[in-house]
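What follows is a single chain, given as structure tokens, in the form predicted alone.
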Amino acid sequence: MKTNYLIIANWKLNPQTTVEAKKIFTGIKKVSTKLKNVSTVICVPYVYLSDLKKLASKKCILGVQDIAVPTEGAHTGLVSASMVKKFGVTYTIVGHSEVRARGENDATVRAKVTTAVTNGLVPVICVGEQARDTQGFFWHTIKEQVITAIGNLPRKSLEQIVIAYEPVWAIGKDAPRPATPAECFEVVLFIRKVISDIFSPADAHNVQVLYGGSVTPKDALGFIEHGGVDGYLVGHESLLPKHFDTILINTENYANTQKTKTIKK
């Protein structure tokens, strides 16, 4: 039973001022630094890296929402892995559904994963289906996303990656319904099976798999208890420190409960 969890905040194109960014980050840090079983990563817009670097800690880690494949050169508007590392960044989201919707393909995601690993960053690789067809073709989509993203990595690099499952059809206000922990559990098992087929069962077990489908304080714990995940990738709720802190605390409490059960056995 795993008792160490990873919770990642994705602020997206928010907030609008440095003052707000510092306030939210500080609010989360007050809780995250007290947790023993949960590591917190906050992926922020590039413009706030300089100011938030001063506030980051080992338990409240700084991350970014994307990186470029090129490391330098004539690439207007791009930001490289080496650039963000100078600000203490250790995690980067890669292949988020919103970036894929703007035209990013699996091959580009693979290149970004390689760039991240090469530069000592942990890529949080987002995979997930746009819709759930009754024929089950969505399983092929997820499989191809995972294989393309990590299939060419050396085994030792698996210690340096995270996979986040995004059921795109269940995200946002217009989603027909939320995904269930049972549905998540099936996908997590499938992802681990794909990794196992490429590498080994032990490698598959060691890769952290997160849930990233509109996580809220109300439903988050269910995905830890019954969804088979090692944490969450949280969007909107991560901009609300009280909400995000509730997710952190509930996860910490659950981890402590699992440790107690293990000791009693």
Contents of the next structure:
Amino acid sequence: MKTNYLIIANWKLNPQTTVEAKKIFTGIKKVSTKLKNVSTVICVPYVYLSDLKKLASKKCILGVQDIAVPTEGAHTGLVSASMVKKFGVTYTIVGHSEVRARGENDATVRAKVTTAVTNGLVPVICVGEQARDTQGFFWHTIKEQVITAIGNLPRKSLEQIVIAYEPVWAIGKDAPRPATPAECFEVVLFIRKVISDIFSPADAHNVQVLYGGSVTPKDALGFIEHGGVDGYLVGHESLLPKHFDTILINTENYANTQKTKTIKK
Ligand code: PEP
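Since we've got the form predicted alone here, give me the form predicted in complex with phosphoenolpyruvate too.
First the chain shown before, then all remaining chains and molecules of the complex.
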């Protein structure tokens, strides 16, 4: 049983000032640095990296929300993996549905995953269906997203990737509902099967898979307990340190109870 969890905040286009960014980051850091079983990553807008770099630590890690495929040259508006690394960034979200909605396809996601891994960043690869159809075409979408994103990676690189299952229909404040842990569980099993078919069952077991989509302090733990995931990608609730901290603490406490159980056996 795994008892090391990964919880990633995705701040998106928020907050609006450096002062607020520092305040939220500090509020999360106060709790995250005390945790033994949970690693916290905060994916922030690029403009805050310089200030937040001074606050980041091993237990409160800096991430970004996207990177460019190229690493230098005439590419107006882009920011490269090597540039963000200089600010202590270790994780980057790749293939988020909000970026895919602006035109990013599976091939570009694959290229970004390769760029991230080559430059020593951990890509948090978002996959997930727009909607659930009754004929089950959504399974094909998820399979294609996973195969295209990681199928060409050397096996060793699997230690350096994270997959986030983010059903698009469950993302955002206006989403009708989050996925249920049961819905999450079957997709996570499926993702691991796809990885197992490309690489091996052990690789499939070891890759960290997260759930993202309207996670709250109330329902987050259910995705670890019954949804088969190793943590969460949290959007709007990660801008509220009290809420996000509750998610962190609940997960830490759960990990501790699991450890005790394991020792007793
Ligand atoms: C996200 O967009 O990655 C996400 C999980 O957002 P939210 O928690 O707001 O649904």
